[in-house]
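Quick heads-up: it's one chain on its own, the form predicted alone, in structure tokens.
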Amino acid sequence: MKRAPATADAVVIGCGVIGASVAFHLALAGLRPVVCERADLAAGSSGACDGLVFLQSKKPGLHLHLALESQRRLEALRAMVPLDYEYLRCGGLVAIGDEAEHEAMRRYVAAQRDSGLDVRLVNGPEARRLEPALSEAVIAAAYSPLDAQINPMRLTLALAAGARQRGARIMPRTAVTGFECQAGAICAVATTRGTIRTRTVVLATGADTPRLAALLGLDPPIRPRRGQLLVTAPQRQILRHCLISARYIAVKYDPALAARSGQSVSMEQTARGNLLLGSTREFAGYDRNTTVDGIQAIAAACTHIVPVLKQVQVIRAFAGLRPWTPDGLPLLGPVPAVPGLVLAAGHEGDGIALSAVTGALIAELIVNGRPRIDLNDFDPMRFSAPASAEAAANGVSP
């Protein structure tokens, strides 16, 4: 096992898609980052989640305008890195099933508009013009033609790739057990393979931030939110654009309607013919199996809306955690009693959408020493202070 170096000029926690953008807009901007991932690349929620780029799921706003952005520069990477990771700009639906999401999805809608948008709400059987396969259930629906779909695992392995090229380490199977500071500040990170002096430290591990938070005496309000997913037999073209239920996104920014408002959908139909059919949106700890009752409300839920898909065979169920926040926004930016300290995680089901602008502004922000654009909205420390700092005092924490 190869030692680790002994310095870096960043050293980036976790290599899963937003780790391994933040590494690869390092490498681009000249910086030569070295990135511990415990396990292997893609092996947490990067690996085990949908490839959904769904502009209609984010919030009107700021939220709304880094996925464009984000949207943008992944369809611009594509020339950059050496390895195809399947964007299709297929456009998306979201199917209303009752008028009282009708009534919501007007709203929401309208506001994304005001957002800049291309979106607009069309009716039943408009949506069944521009979707066959969906059920007369579905009474309307809010239609993009700028959603698109990705394969998830090859885009963040495209991204480490793309690093290496420039000049970063990829390291797996690093597992950090430590940091060291002086005067509070970030000098050093202890792995499994040695010692990494650095000065900069990006912690992009997703749901499992909170851990690796703690040795720093930070307690990040990020907890992991289960999502069990269904994966068909490759079929002929059942499905022309990715799709979600309004409850998805109803159910995504108010968790206490996850109870009462219904199994919420989302669906896509890879550039092999099979289809991932999802998703739970569970608290569940730490635990990554899937459940009877979980699959088969989502079975029930899809072929509600997609009748066609009774008759197709589900091969297999997976699920992966994903990082939620209480205002369903991921956190960006330095931690101020940790200087050198910088959060990417917290994304929950927008990481693969956000990967390529979150990438840019972490590096932006480390090499410049601001991004762009403005991240207050996306502060760290937004909800409280840190636990405590005395651990960043106190040299390496256990």
Contents of the next structure:
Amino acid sequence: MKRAPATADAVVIGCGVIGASVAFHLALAGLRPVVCERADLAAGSSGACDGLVFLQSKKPGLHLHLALESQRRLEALRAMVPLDYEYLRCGGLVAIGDEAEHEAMRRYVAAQRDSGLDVRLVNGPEARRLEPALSEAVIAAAYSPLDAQINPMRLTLALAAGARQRGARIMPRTAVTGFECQAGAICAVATTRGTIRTRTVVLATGADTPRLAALLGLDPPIRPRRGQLLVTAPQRQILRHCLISARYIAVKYDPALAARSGQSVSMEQTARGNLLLGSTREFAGYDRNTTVDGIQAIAAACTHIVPVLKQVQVIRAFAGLRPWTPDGLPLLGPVPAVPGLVLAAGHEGDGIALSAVTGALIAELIVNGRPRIDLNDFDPMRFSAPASAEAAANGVSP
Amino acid sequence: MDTEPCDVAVCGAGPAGLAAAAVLGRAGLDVRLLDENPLPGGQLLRRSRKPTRGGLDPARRQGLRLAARSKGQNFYGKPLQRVIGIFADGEVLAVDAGHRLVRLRPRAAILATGARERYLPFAGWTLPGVMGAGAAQILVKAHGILPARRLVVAGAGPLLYAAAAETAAARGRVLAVLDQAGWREHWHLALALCRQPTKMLQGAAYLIRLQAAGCRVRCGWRVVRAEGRERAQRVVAVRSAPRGRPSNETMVFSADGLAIGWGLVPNLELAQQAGCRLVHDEHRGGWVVDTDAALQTSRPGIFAAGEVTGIGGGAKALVEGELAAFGVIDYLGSRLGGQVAARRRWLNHRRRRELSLGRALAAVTRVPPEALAGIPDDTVVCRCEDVTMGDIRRAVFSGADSLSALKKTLRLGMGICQGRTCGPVVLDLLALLTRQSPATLPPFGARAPIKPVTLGALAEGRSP
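Please show me the structure of the same protein in the form predicted in complex with the partner chain, now that we have looked at it in the form predicted alone.
Next comes the full complex, this chain leading.
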């Protein structure tokens, strides 16, 4: 068994898409980070999710701003990594099913346009002209030509390979067992392959973050939220765009709409022709099993919007654990209580879309002391301050 | 749609499932026997066009009796019910011939999902005309179609001789049977068969029939190449190198059909999806379902019987089916009159005998490392996703040292068959290329649906 190096400029824990991106950007800045991954690359949520780089589903404001920046970087990164990650700017549609959703989307689209997103509402017939497979149940849609899709597993592997080329050391099947601190600051990471001395540790551990943070006496408010997805056999082109239902946005940001019944939907057709259909959002602890209920709900919702899918064969269902946070925004930045510790986790369903910008900003934070974009909204400590405790309590609780 | 309660769901109506269902039915339990085929009997009893009582093999004779009897029972009312998953809450999900879901909530389940053939890739194995030995047998027996004008049968294990002999019996031309195992391995098999004279007789009958039909039977030879423009036209075999000595002896056959198979691997998908623990045992065919003495898996209430607990043939499956049924009856707290204890003792004794036969079978069908190492780089290994041997070698060389890493890197096993065809051989390849023990390399994971099912079937009766 290969031993871990004795020292490292930085240790990144977790080699999902976020950990790989942080390692890549650190290596790009000239550091030699070591990545400790408990299992295989992309073994967690990055290997069990859809590949949407959907801008329309991001909260207007800084969240959307980050997503736009991330997409620009994902396009530029293609030339810097040794593996193609099937990035395709296919444009995206948000399918609207009734008048209440339509009304909510009018407000939402207006706010997004104010934030600088190229997005517009189209009526039912125009939506079907854009996407002929849509059923009459879709009364309108929001359309943005900027929405894209990607192969998230390939993206993770590509970033990891790019990081390795630039001097990062990536260690799969290396579990972190503890931390050593000196005067409160991190000085070493203990792993199953030996102890690594370092002053900087990045937790990029997604839904598993609470378990590792607990080793340092911390309890960041990240909880696993299960998302089940279905994969179909490869098909000729059925979908021209990637697609979500307005309920998807409602479930994320609008508690009034979220309370109504029905399954939110995301759909994309991959480069290979398989359709990826999702996705549930359930609090079920760390259980990664699929359920009859989840599978049926996705099948019913997807065939309702795209009826031709009824004849298509499902070859697999899987589930991943999204790192949920109370306000739907990730935890990015240093933890003052433990000098040397940086959090890069809690992206819930946005990890793939925000991967590039997250890695870049965390690397800037570590190398220059401050990132180019102010990360205050994503401060990991925002929930522990008394003022924001109420806000946290108002969110969905597991 | 609501789930329907019942006492026991038996998944698979081969010999193990039939034997289990018969005992459970006698105990007065509400049993559902689920199978994706139109007729009960599984692969072993796949019906020939001519009515048969099973010939010499006592397992086939008993199996056919059970199958005939099962049709009168209410538990096998509907054929073509394909089980696609067993979930954490115990629900068994199946889909019927009309693409409708069948949802059962049994108090216990028996997994009797049988086995499939193991294939070894070689140059030209994807050419039309190359088929599984089992497929050749089905063509001849069930449909009365000869697999080729001039057939070569190659690989390892007793199924080759059965496929060849049945093709010859249907007046098909079989040029040769090329068995990769040498005389030494066959000697061990013969010793194990000494205690089973009927199997020995059947083997002898196959050989006599092949001899009479002018077929060459060669041990210690393996196929390395199928050649042809649009379909197989020539088959090239080499003599296996005993104890690593290189050999350049070759044989070339002008054949338009090649039937292949390297023994069997258990169909573990349902057990894996249900969360049953697996165990690696090279004497039982690699990864198999782990059970206790009563054949209960690591998941309480879920039992396993037949090839899924270790490759051993039809007689073992019949014995285990009955044993698993007794286990279920105990588990449910039901009672069965008569001499159950004596019967169980006798069954356990029989089971040990069949397991020793399984060990000999495993030795005969073991794939030698040089056969794996000799696969050319341009040979396709994963047929669904077009992944070649070279792709695998390069990925392993750049650090992908587990099945899941290979899958993420190459899409290997992500296609329509979900790794059922290439999975077992890729595990062997990976063990060889990375010098790891096969016991440390877990197989592909399995998730519901374990076989394809339409979205329409899954969505039926459910509001969006």
